[in-house]
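Next up: a single chain in structure tokens, the form predicted on its own.
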Amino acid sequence: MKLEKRFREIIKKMKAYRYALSLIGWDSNTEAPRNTFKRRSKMTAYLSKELFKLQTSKEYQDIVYNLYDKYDELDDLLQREIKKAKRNLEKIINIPEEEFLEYTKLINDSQIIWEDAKANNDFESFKDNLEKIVKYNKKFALYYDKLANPYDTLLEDFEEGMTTKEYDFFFESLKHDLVPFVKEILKKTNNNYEELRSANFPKTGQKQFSEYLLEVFDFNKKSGLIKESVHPFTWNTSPEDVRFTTKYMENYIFSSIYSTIHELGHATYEQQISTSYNDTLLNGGTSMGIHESQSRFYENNIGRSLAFWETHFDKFKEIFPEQVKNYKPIDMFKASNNVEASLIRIEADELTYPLHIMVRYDIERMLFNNEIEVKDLPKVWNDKIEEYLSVRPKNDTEGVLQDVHWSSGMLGYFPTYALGSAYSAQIYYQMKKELDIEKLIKTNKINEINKWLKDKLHKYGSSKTPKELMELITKEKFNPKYYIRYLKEKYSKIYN
């Protein structure tokens, strides 16, 4: 079919400048100098204002609505293909090409104005930005869909299918059920290991010991590395080269630690999608929960287990053994999963982890319902954070800022942590029938449940649906009373 044909030469053309432009990302996060980035923001405006010109193009316009008129005709794959095509078309099909550049140089621009407020507890300088961020989503989802909740819109541009209505009930259901629970662990005593929790660890040895767990999760190096930056994230064009970063805090060992197991589970799951994809859109995880899934899978469900430090407590201890000289492998388990109403999303333990994502989950929709406004973020993030964990943030830094997602224009994307650890729960309960997960651990080979995962999910990058996905691996549709029930099971354990 010519109009196939057609369609690939010109998807490989957009693949070729999104690699470039996803390149000088990576290089901006991790280890670009400060005086570059006004010479990169033109060069990347540049490369976006050519991108734009072929997405938008009369040819590709043509072609998409010719194949979508088409559509019975079309293999189960090119009509998914043909499906994300026009949704992403249609998107940007009504921008105009002056704001689109525009918006492009703003995230550009942002990321930097947003580390030096985070670093100078300075909200101010980071707000008319926001703003113009904020701003921008709404127009730009309203030019999709005029009468769509604008919302509702980027919902759906990170988990497909999900929109507040579907979220409402996923977070309400975890108020009535899991609220009441937490509040009665928080209640409880449990040595809470402080000393360990707050020792020096060298920056080197967290170093040699990340580097270790690359090797206990099986991560392919020669497809991929690990460096670090101010926010850890994950960073691919395909499964042969997948990027991650983690971050070192000398007097906290476990961000180092959970950071660089949560992005290897991004990192996994990219590494093991098929690369029969990578020319095509169905390349890559299909949605940002499904994804979730897979990084709070291996941070929780193997690196917060019991039998995870029974098998790497002697590589630790032997890495760090005076600060560990007193302590042994349920030392370490415990200390882990401890509980306390912390302030910092990305340090926060399990269990009241998907409080701080309600926090954000509310003030993106009343932002997006007009109700509040970007100069109002920092009184509101402090009253929903003391509201939920009875804490307060004594800065902004420690509060509203401390996430890179809204610098980045990813509004939106926090319900998806929440939605993707209730996946990880309900997916945990499916492999268990199947595999014996802890022997698995305890015996130093997660490879067995890295090919499970590949077999079940991985391989299909998203050329399947979140929903079509969770009925395909765990037999039923995605229910949050699984994830409720593995947080009791667990914690109740932990804590008596």
Contents of the next structure:
There are 2 protein chains.
Amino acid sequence: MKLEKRFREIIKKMKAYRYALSLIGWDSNTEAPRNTFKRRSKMTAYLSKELFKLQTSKEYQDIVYNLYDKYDELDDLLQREIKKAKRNLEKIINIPEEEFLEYTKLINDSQIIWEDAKANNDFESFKDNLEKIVKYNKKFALYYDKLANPYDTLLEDFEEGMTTKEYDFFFESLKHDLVPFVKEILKKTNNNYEELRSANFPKTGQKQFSEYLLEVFDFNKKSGLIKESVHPFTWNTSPEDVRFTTKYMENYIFSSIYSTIHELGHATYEQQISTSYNDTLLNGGTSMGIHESQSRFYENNIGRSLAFWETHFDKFKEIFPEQVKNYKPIDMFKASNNVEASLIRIEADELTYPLHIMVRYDIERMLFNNEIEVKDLPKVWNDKIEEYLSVRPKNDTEGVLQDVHWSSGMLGYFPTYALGSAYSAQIYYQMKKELDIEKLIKTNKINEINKWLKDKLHKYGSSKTPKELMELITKEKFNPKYYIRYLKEKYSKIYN
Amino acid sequence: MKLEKRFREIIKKMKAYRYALSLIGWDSNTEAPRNTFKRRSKMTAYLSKELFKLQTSKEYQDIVYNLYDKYDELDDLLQREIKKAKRNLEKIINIPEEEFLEYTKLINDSQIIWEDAKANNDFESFKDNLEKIVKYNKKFALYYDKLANPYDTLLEDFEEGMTTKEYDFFFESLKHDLVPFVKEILKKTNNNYEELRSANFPKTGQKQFSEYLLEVFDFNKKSGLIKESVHPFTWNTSPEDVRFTTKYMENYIFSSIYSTIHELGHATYEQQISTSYNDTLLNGGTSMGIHESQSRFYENNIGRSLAFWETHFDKFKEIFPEQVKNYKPIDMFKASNNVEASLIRIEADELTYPLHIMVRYDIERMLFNNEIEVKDLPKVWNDKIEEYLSVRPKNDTEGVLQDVHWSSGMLGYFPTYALGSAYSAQIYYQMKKELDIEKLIKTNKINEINKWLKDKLHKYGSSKTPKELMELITKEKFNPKYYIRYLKEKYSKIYN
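Please give the corresponding structure for the form predicted together with another copy of the chain, as opposed to the form predicted on its own shown earlier.
So here's everything in the complex, that chain up top.
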């Protein structure tokens, strides 16, 4: 089919620009010297402009709409691809160019303004920008679909099939079942392993243990690598090139261990996607939520299990004999699962983490429903945290200003973090029916877990929706009850 | 002037593609995972094609020729730029597209064939490819200038103003004055510091000393970085982003020290070029020879001086107390200047190095004059090496197959290596008249040497020809006598 061939040609060109832009991004986040900033901006501006021209060209629009017109004649994969292409297209072309440029500038400027506001505990200086960001996001969502609730449109951008209806049900379940449970746990005055958690672990040893973890999780180093950066992240252009970073804090050993395993989860997902999608729009993980389900699965279900520490404590002790001479595997397990009512999301434990997300979801929802205004945010934030976690931020730096997301225009993104954990619990119970997970961990056969996930999930890339994948893997619809069950089982055992 | 504005616009676009392609190259030479190879080729092929289209577009050709038509009305810098643009253009557009593609494929294929041939000591398997490479290079040179000697055209590609006439004079001087001197030196049975040169120096310490060297040479880390790779090289996109690599061999300490200082020379040159040339064709170092003069100056004139070791031996000993407990600065100086008749160019010392280049120049010259054929190369090579160095390769791996250059189509490149050393000697004697080099080294003020080179040479980028620069700096024409004088002075002292 000639039309499809032309479609494929343009996609390939787009991929070449994305490849270049993406590598420039990897470079700038991991090693590029400081002074390259200005020149890099000029270079990426030109390349982005060429990509934008390609993505919005009359020719490309015609091809996409002509293919969409004969939707029923297309095979399944091309149907899915054209649907994605059409959505991507309509997310851009309905926005007046002038507004798009204004918004791009707003987002660029807001980064530094937010950074300064956070550093100076000064919400007021960030307020105007945030107001504009929210306003533009509402407006752009309405350009795309004037009948839908703008927040629903944004939610769907990050997680296909998820709107306020589905999220409301999800978060209501958590509120009802999890908040009281967390409050119970927080009352227990457990040994919180303060000494172990803040002991000094030299970086060279941490690096060595990270390298060891790559072996344990059977990461394919011929198609990837590990590096360092300020904020750990995973980067990929195709399954043959998947890289991730970690962060070494000498006075908090669990930071590098769980950053590494978390990113290994993202990276393993990307490495195991079929390369047949490389030149299509169906490459890469299917959604933020599914991606997060994989990173959380590796991090929490494997990495924070007792079986994990029973198996790998010897190696850990070999590297750090002095630091852990008074501890046993059970201590590592408990210390890495220590529950605390903290104020900062990224430092939160597995159990309290979803409550931090609930705060953000509640706030975004109210903002988009015009129930609150941006100026109310600091107070609303603190009230919500107190409601769920019984602690209150002393200032906005540890409150509403803590996350980068809003300043970069990511509204509707946060819920996918909690959803990912919930997906992973449901997948976990299904996996348990088919595999002896604990035994595989103990016999150093995590590669068999990788293989299971590859066959059930990873290999499909974006060729299936999150919903389709969940039903394919677990033979039922997504259900938050598994998440609640998982957390209750795990933490009841740890905290008796 | 409207024409100039349009010229500038296209140059900026070219630079964006080159920036991306260049970064992809840096990545692939320093860290990209192995399996990315195929996909990266596809992506770069597309980006290169876009760049090629831009570089050969009718619009660009018109602009360049129209500007060239009013050459006399242009200011000096634009004159030089247009001359370069015209040469670059005519190097490509006169080649039939089909032949260009065949040649590109030939070069790609030849890399692996040469690698295998070298590994298996099998010149025969590489012979046909090399014949074709030589044939194409002759042909392409004639497309560019049908009246000139093709080898002259190639020589000028790498070093403006240098043809066989100039190089013949240069190499004849070396043959006459240097070869007998080298033979004298080789007869001296000096202490060759075998033990020190092959002692074990752990990599962590070598890295620490490399970092120290960056301070000593006042390298600007905000605009650059150091990394590792198999073959050390310098990479840059603008003075704000200059990176280089080094190589750590645990049983040969001088490898990393002198790779680092050599590349620091290239890198300092690039960092000190005026940023006003960033969006022009006058950015970057002006020629291979001038570039090499800077790397050799830093490596040999500074790094291999007695003053250098007298100043930095303490630091070196602090890192490697055991390894150097029996040595003094003078030993480091002598060990790093040990002369040997070796077979491998990249392992050669400063004194015998130009003789290795002479072998290659003689051979290239004879090939292009049809005095010998590719099939004769192994024998001619061995005869020449024996003539100049009194040693004979046992096989082609350590003979004619040792260098990557010819397999990648770089014919006419080698002479710039020797020329660079000769330039650096002439610059050195001029610098000595204006600065107390030894004192600056001893008082840790290499930054003043950097400054001198910036003002006299570096800042100009490619806005002046090598010839103009040499005359500007030394107030006379390039003259090989300084090089011969420098080598004789230095090595007479070391070897009495």
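Whichever C-alpha set is largest while still superposing within 1.5 Å between the two forms counts as the rigid core. As the structure is a prediction and not an experimental result, all values here were calculated from the model. Residue numbers count along the first chain shown, from 1.
A movement of the C-alpha atom of Asp128 reaching 2 angstroms or beyond is seen between the two forms when the two forms are aligned on their rigid core. Gly399 shows a C-alpha shift of 2 Å or greater between the two forms [criterion: core-superposed Cα displacement of 2 Å]. In the core-superposed comparison between the two forms, the C-alpha atom of Ile257 has shifted by less than 2 angstroms.
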